[in-house]
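The chain below stands alone and is given in structure tokens; this is the form predicted on its own.
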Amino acid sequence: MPSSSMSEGMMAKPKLALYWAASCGGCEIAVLDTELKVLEIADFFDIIFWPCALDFKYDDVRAMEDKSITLTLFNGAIRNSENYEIAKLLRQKSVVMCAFGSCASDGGIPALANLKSKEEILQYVYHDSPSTTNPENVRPETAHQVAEGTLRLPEMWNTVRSLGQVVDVDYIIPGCPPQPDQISIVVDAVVDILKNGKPLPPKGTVLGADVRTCCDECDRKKDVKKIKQFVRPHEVVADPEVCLLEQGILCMGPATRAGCGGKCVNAGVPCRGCYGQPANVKDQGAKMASAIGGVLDTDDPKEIEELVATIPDMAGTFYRFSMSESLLRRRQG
């Protein structure tokens, strides 16, 4: 994106928009969790939009014209048509989209759902889930008449999608969420983008993170050693200087790109992988089972099968946050 579209805009003060789409929540309080940079955020820039925070409308984005909004932090996944329509909404108005954490990025955690068929989730939480009671089996409707007029809500769409799959996305900013310290470090560089008129960065890079993975960042000692079975954090007590894949504690740091600083790992939990696949690695289940494969302590198949067989939840555990992006995208009926 050339600098001059951005520098055009920047007349007046920058403005900014947040929105929080299928997420939990979590990259808003991260932006919070920069602590007194949040000041000089909203002293620099006019906050225009950020509906969790603050009481704006739809209409009120509609109503602005096309780009005058300088930068969008667009955090969650496309799980529904107001995620999708609210996601073309902000890309229209904005001069830079930015997919800010998991979720926007590559799924996150609500694309773990395309493990299943939308139908398949709603008979199970309106029907089959021990905790419902629905003897009248009702279902959302999208649209319902009622005396005063039509009440709607949003079509569940049976597949999530990230950020990039249905709108033009500027840059990413990964993590679950983004690190509180890598937030204030791409404002920072924002902020001197906008003030000095510097380019900006190439369209599509990666902001707060680096080509490393996570092992990189990682202090724990390596020593290649082959895992006989794999255990659960809680099952055993790990040694605190050695790697925790070769203690056989599933860790996701060799297929996780590296910007958070190792914070999990350094403290003795195990890489979830929220900060994506490394770069040119086109899925992070498939090169995390490649990973494992070069430590089991076997050959054969059937051991092979069996210690595999021990890690709950392959699927969740490899794609936790990647799904939206992985080769898989959902599985197919």
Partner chain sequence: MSFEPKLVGFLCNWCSYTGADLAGTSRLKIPPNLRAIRVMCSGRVDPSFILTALSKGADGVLVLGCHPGDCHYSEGNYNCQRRLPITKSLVEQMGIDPRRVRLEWVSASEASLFQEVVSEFTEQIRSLGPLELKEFDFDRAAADAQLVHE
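Rigid core here is just the name for the largest C-alpha set that superposes within 1.5 Å across the two forms. In this text the structure is predicted, and so the values were computed from the model without any measurement. Positions refer to the first chain, counted from 1. First, how it differs from the form predicted in complex with the partner chain.
Here T150 counts as shifted, since its C-alpha moves by at least 2 Å between these two forms after the core is aligned.
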Contents of the next structure:
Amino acid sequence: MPSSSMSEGMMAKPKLALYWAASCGGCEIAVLDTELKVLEIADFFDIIFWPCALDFKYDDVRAMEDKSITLTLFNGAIRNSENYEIAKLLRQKSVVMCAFGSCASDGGIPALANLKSKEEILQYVYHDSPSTTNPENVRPETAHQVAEGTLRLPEMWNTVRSLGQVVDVDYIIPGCPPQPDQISIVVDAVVDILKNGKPLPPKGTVLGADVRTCCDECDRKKDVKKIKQFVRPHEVVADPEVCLLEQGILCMGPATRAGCGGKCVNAGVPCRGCYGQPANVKDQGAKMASAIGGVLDTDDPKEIEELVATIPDMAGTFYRFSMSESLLRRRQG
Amino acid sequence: MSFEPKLVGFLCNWCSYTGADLAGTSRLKIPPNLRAIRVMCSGRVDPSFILTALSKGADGVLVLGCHPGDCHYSEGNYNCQRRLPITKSLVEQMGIDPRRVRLEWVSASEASLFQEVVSEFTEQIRSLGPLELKEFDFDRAAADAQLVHE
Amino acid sequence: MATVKIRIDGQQVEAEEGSFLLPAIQEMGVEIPTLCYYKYATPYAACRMCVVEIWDKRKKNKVVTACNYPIAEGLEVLTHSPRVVAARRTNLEMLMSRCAPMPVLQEMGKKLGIEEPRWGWGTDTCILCGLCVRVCDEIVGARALGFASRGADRYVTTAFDGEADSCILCGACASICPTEHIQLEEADGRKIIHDEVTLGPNSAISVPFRQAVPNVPRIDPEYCIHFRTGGCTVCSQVCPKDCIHYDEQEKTEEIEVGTIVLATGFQDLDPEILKPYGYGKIPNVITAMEFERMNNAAGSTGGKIQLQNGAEPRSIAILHCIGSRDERHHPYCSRVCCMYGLKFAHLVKEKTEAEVYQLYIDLRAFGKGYEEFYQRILSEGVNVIRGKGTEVVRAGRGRAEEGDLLVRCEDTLAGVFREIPVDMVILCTALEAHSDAKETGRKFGVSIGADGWFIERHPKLGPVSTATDGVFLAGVCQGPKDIPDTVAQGGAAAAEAMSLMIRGEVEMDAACAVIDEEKCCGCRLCNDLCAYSAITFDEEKEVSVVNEALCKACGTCVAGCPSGSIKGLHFTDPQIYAEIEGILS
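For comparison with the form predicted on its own, provide the form predicted in complex with the partner chain.
Everything in the complex follows now, all chains and molecules, and the chain you saw is the first one.
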């Protein structure tokens, strides 16, 4: 049980590990964006592993005792064998494993690659893309023989996974990236638990987010909705006071967990859904399909088809951040 | 052994479920492939149900509701009618043949239509073959086999 | 203004100082001839027929026009003194010599003992009284009319004798003209006041029809001059009880009720869309409803069956199934037409000598006593032809002697094509659902069938109730039916409603949708999904709320809630997911 091990760790400074797997690095920046809080973190924790900021070797981690790391904040999706290997390693060494950010929680942007196969991606990147010059048709190798032995690169997977699909995850901190104020709140809670013996939240709890959805944090005026056509944000001058969906701009706000403070919608950009599906929802995309379907302003089957056809890149829009955790996981066939 | 499709049907309580009942009491022969789930209205059918069924082993999903204009709840079926095309196009983008998801209107009196629809859908899915979801569950053994450091 | 005493024909009366003499005289019941006086327009003293002899305060004796002579204390008036009569005769004679022998002048001449003017009749029909000019100017406010030229050449006209842009075609000038010099012609796209029900001209203020409830006049703002120009207000000046207020607005009353009986009825199919019958183009092609109005003792003709020119028709064709039992319009039978068609035949036979033709597809005399009535009609010598009337045309030369119109049909019993000459055609138009029935249905949670009628809960077991508890149906809004059936259904609906009300409480189904206020984000995506309007938005809490008394538990909103905050009791998401898993395992 994490709780008992955690209190044992009270003897010394609690150990913190941060890791990035398949991610953009934004989550790491978000940690730094907590400003003065980051000093508090550094002060309270003994940061024993943070490849982005400090020089550590995987072997240092391998050498640690199991469960010697108090908390691991793991960001990034599991895209290749290396991501998986370190996820497994950190899980083994950590008391509490936290999926940090959308990619680790739900697959995030990297998981959009699940709409293609590994072969399609390699073919495009190394051969077909207009900017590629590859006359010898070279493909990356995962193993290469040199005089000194075998050089290895990680194996790219066909399907991008969320952290929770490959290792046991204790808590989830969603967001692309998790907002600095939310990180601060989580840090304070962790400190409260470790210092003052507050009970741990139940396993699987989503931290640093709200029970409602993004609409709750959106200041726009919401009315009864009837969508006559879908437009992309650059095609119209949106009324800054009115719900974007009502203006035909596909906003994922209604099917996205609150927590970001409505940053995008209040700035005039539709919600992309980075905080993931709300608590009671199984599949963010299917739920959005259901919600949008209810408010199309026509009963005529032909008009419905035409209207639906104007939704740009439906799967990419509905599952922008949650493809790995979607009911179908990836494109089939 | 020939392939027997597993089909999930969402039947509205007032028209299609009653129609299915009538088909039964009329001793109409219906393929046993359809496993029916009763909902009060086709408007209750959440696309998540359809995706769940497909991800849990269904080869096809049939949604049956009252004919347009005849909905017991006035217009629940219109909502279903608007949601299904989105679901189908989402399913298609996810690489599944959209013919595996079908919406039909069957009224309480149309027992023979129910028989016809179910038979036809069963045959269609039979010809499409089984729906095998690739890499749905995480293959831990295969992933571990790639690791060098263990 | 002060009241003063004056003496008229030796009789002392009180009158308002400064008001004109003519109304005071008329009030006494003394008849004074006049052509140019209208109480609500400024007197103009043009016709000079209202002359009277007076002695003013200073006992000065003169002959003046009563219409514009102001009353003052001590005035003495003689209305029919020899001097007055002589003056009137001369004035009238001069008018006559200007004008053609018009009835109004001949009438007046008869009273004053002039049959013909000494100088012979003239030719003009206008007496230059200017009443039209004053009415158009002062009452209508359109200022479309005026005088032109001088002396003998003077005449009433519009600006530059052209079509007056400011004319609103109200017809006030024509109706006020004492000599019918001004005639109103229908101009393109401009409406002339005309009542569709009475088939006759109508005024802008009228009692809609004799049996109207409430039985009071109403103003039609589309025609009323006041509402069009802000002028007139004659009716409010006339009303002795001060009942007419132009600023009264229609009000929406909110009444809280527990049960509702929908008895919204039907609308008549617009026969103009059925081009072959020529309705609206060919005269004397009328609808059954128009015939009913004509036949009504309180209708436009006082119950006389007549053609537009007033003549009695020599023959009438009654065309059944106009728009009913017709795939192109309404596939259903309107149920009432056969019997009222037979009734019309009977009425025509009773009131006129006309020959009557019934053109039918099938005669459906299904009710009690109906078949017997049909047999009676047959014995009354009505021509009953099995074959739908397909076309109505104006009779060409040669046929016009038998009838103005020709009705074409195929006589399916005789197997011949027929052209029947008639003077009048009555179209038995289909009963159809109101064009806004869908909207009405939505308001009350009642579904609409393919044919537009409201759907009852069950054709046999719930013929007057609907899918919404407490809402009942009565009459044609549920489907075509005749009066006995409507009365029966109305009674049943009332009884059903009463049985709910007497209990005083309603049992609810436990299944319904509930919204978790903690999770609802107030996106309002569910608000319009509910066909029963059970979901409202709480502006204060910024969450959507389900009214459990209205919710029918269809679950449409549950599926549509993107945040998963709506729970459909008895059919929750976890229950359904468990079912899916269960049946697939």
